[in-house]
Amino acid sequence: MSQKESPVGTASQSDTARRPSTHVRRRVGGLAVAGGSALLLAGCADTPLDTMAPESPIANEINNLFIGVGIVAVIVFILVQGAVIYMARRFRVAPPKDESQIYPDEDFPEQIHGNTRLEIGWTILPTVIMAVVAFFTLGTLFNLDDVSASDNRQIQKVTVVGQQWWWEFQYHLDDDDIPDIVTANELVLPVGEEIYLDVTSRDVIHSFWIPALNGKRDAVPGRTSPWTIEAGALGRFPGECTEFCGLSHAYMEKWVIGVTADDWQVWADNQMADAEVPTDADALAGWEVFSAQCASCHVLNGLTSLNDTDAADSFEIYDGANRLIDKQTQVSGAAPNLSHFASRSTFAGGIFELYENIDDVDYLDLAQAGDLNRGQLEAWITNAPEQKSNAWDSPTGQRGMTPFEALSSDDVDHLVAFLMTLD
């Protein structure tokens, strides 16, 4: 038998070199599997954000520039890779005869200079493709860039304090520096407004971003970027901090609240109001476990005081990213202000449900109608870090809610109880 010739059933060397192996067809099919795995895996939330049903008519101007911009490459795609194929069809080389040869010089394709009409063609033709695109998303930047709000709204601005890890708003409903309404990781607005935002930091750079309503903005420390939201619709819209912003950027989420402009009125009347000590027994007791374990981070309006004086705390203790208090007793530096807590349909930085079953449930009648979700709001008050990775026990400061694994069960039930009380 020659050289050239092999057995019968088997594959020559030059075959099998120009084959790649079983082994590596299973690795690239393996890689190829975990991969795809992998992208869609990363799409999946627990809240998922869905960017393609905008409830504002910036969101739908957003959504309508992504579809436009989305069908222009899908055609470019069709057309380009049609006219690859017909080409690659079209003119083809037929295999050689003779292995020994790739291209016989009888066979070799005739070469050309090419086509000078085609040529200004396919670059003129991508260039006016290009500008349209970029006059659209240009007009529809300048309009996402415009922050100036709709007149005779009901809240004049809203400053949003981004912090690891949650969000804080700060409604002024005048021209005072003085905030009216501080809330954590929900911001309730009455539905058809457009609302002034200012938006800034606490700590690192984070991101405010729902999708649903709006574009994103940067919350920068130490300086303060404008930007508008409006509530097109009622209902709940979730949002996620787009900016790695430490530990639980993952869990840093947020909620717009659509509800109608006399809802929204009653909510903020009272918002503003001061809590008050209970009468309930279970809640007192709960009261004096909240006064010895929780008030040095967390402000009740009207109960706690900060201060280091006789002086209950207020919204006077707000300034933006800063917080006017004379003597710094706060242990965290800063955290959720809970005078309405059991108001709110979230807690822990918007990743938990406060109440279950809520979907027949109005906003404003949550406390009252809500069925409590108070498996995990005890495992939250017991040991927070356990629940939501945080930096309690940093070295360079505190971070986040430090665990409780001391309180007894009657401490947490009672606990729970005066918190359900912050309607």
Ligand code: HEC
The other form holds:
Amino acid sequence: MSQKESPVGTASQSDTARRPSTHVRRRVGGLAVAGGSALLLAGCADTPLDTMAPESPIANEINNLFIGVGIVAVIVFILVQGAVIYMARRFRVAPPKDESQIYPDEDFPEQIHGNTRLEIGWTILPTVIMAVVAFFTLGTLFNLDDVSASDNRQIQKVTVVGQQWWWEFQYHLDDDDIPDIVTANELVLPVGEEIYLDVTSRDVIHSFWIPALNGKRDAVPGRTSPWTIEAGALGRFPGECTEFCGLSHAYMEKWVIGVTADDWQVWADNQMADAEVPTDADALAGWEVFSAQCASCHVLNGLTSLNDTDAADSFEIYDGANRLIDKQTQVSGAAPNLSHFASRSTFAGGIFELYENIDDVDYLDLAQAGDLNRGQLEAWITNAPEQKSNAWDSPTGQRGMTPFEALSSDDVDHLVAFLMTLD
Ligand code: HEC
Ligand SMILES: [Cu+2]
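For comparison with the form predicted on its own, kindly provide the form predicted in complex with the named molecule.
Whole complex next, starting from this chain.
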């Protein structure tokens, strides 16, 4: 008897011993899920790329669609899951009392087959729900695809050019093919005007997206895709490249800056002014370094190169050899146009703030009143690849800015002084 009991005893002992560990395991599992979701949600909180903070009519429409479809989905989810849980509990078979016994066949509920009404019902209802969702989705899609921008606009179009790993904006204020303003990473727009965009790329496929203002549009090399954008409010609206495009894809941001129509005009007039040879001694020294080391890639409208830089000839569009740069050559193709670099709030694909504490400063006053983020700018000039991975030394296709570690600290100081005159 005791010999017979002992195995049972051990079994129940090990059973009780095992039980807490299962509980602990479950609890740990639950905690992991809760912690994981909390982390996931924390990733959404306070992110600048909030897709649910629309600031333009079309972004509003997208958001409303999302919320509408979300509500329908939540209701369907609750109904279906509720029915599953209800049925699982309601029709649960009581476990057999004796452990050796299996579930008796007689306990199975009556098996029925075919209920025409029910089947028609659960076919039609989802169809109707999907049709309603499709109706509103298509409406929004058509509105998104309607690229007829505002009639009475100051800007005919902006050509958006993505390249590894920054964005160029070429403003066309009139009907010709020559861009009137060329800038990088910050698209300054008059509030309340829908602006027509031609989205394209110089290398691989990128995607243009400002979550608060519009949907996504791929930037495909060799093709221009029509798009529109409207800043519905004053402010800075961030965007990311949303098509994986290589090494620094995650550091390819851009900003839309919404300003008043009057401010926009002031900004535009300033952007169209040529850069000038500085008078200040430090800045002048900086211009000399720049024309020797940097002008082979970067364009400064209206400035002649001090030296006859042969390196410039290797770039198709920019001819830096002591020539006045005309409108057509504002685009270097190799690097951002720096004619008004100091007027921008960020640099290097919009990832570094050029000025600190900019919230209190008007966008148009940044160059005058901004608190220069000097350390970051100097770090960029001396070794850009270290600040943002690029492929400047790739044998199969160089990308991005080269390191300039040989520059003396005086050179760097002078370069910064010069760049700050480019407002
Ligand atoms: C080989 C071409 C090349 C040369 C030479 C070059 N740059 Fe650049 N530079 C680039 C590219 C490409 C970018 C954009 C990189 C990015 O955003 O990822 C850039 C970005 C910049 C930016 C940020 C511009 C912006 O608005 O985002 C500054 C400032 C700059 N370079 C300064 C300089 C200075 C100063 C020199 C000379 C010491 C120099 N560059 C030489 C290619 C070059
Ligand atoms: Cu990209």
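None of these values were measured; they are calculated from a predicted model. Positions refer to the first chain, counted from 1. Rigid core: the largest C-alpha set superposing within 1.5 Å between the two forms.
Next on the checklist: My question is whether R223 is one of the residues whose C-alpha shifts by 2 Å or more between the two forms, given a fit on the rigid core.
Outcome noted: Where the cores coincide, R223 shows only a C-alpha shift between the two forms that is less than 2 Å.
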